[in-house]
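Form predicted alone, single chain, as structure tokens, below.
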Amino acid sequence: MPDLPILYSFRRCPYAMRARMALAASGVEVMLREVLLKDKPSELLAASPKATVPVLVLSDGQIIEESLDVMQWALEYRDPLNWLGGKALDSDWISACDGDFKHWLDRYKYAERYPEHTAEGYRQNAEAFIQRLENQLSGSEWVGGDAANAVDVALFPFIRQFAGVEPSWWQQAPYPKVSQWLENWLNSALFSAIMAKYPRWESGQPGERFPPNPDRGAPINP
């Protein structure tokens, strides 16, 4: 079996997702490590002392550990989707969005960790990043610009976790747009292929090999 990079991740976590999104759509091959957050491997720790994915360990023993630092990695390998076009990764969007909306976000998510305010209240925090973003798909299909690129790649994945928290309220929720575009996302072939589930890693095995051959240049929404 070839020296392949690994990726420690976790299926669920937004971070995490980012990464996926950006190797499976580069097609870069990569040795997957699903591991379960609250019983962390030595493995993880002695890569990256921060212990939290997703971590990439390269070939020659460099460390990546930043979602969006992988997504630079992976697509500037290969870009198939030209997601690193115009301003990507260095985007205000994201900056908001790992800022002020993912403050609010956590609280809302987990209101009783944070008795001080209503879950409400919380939401109602964080709903100002979602109308900035309803609005901006008022004017446009996607955030970052007139093709989906590496923005949208790096909001959705929270966007899901916001619409999540309670689903009936966002099913009624005032933000259409926002909604048509995080559905586009979560039914995309790409989305499906980078969800799937693998067994938890164990110490002494490789991993599972990654992506699992979508369809490269695929469009978002066939």
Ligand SMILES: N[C@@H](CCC(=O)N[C@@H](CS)C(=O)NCC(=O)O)C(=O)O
The other form holds:
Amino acid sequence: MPDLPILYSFRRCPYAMRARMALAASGVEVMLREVLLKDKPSELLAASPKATVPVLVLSDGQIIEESLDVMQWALEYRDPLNWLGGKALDSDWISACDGDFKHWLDRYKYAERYPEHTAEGYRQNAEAFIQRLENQLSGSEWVGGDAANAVDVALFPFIRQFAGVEPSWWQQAPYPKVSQWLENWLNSALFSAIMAKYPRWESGQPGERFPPNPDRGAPINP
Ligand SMILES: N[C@@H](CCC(=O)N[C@@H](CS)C(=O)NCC(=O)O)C(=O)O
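Having seen the form predicted alone, please provide the structure of the form predicted in complex with the ligand.
Entire complex below, previous chain first.
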């Protein structure tokens, strides 16, 4: 077996999802090690003391420990869908998503941990970003323009999380364009491929090949 990069990942983590999507789209194979955030393996902590996922360990020992950097690395390696076009990963959309939007999303999702305000209040703050996205998607099918690119991919797992907090509210929320955009991603073969379930990684094991079926995981437009 070739010396593949190792990806420490957690299936439901939105940062890990965006990284897995870029890896799968690029067609690069890695050994995925599914971890539990509550009980991280010492190998992950040794590779990356900041202890967040995703972390990619390259065969030369280089550590890539930010999801956007994993995306950049994968897409620089191979970018068949031209997701990096126009320096997509430098987009203000991503900094707004990972900054303010994520801040309010966490409070909306775990409102009981932040009793100063109601879940609805947190949701309304998060909706400022969703409304901007709705306006953007009223002018083009994808955030990145006429075709999906890395900006769309980077945002998608977080919008999915937002929509999933109160699905019945989301279904009637006034964001038809965002809703359609989200459905496109949710129904994509690429998303199914990256959400394949893996057993928890056990120390001493190499990990599982990812994507699970490269023919499905490789270049698939949403
Ligand atoms: N800036 C990091 C954030 C990654 C992150 O916060 N991941 C979460 C899981 S979604 C994590 O690992 N948290 C550590 C923990 O829960 O212990 C990135 O983009 O990769």
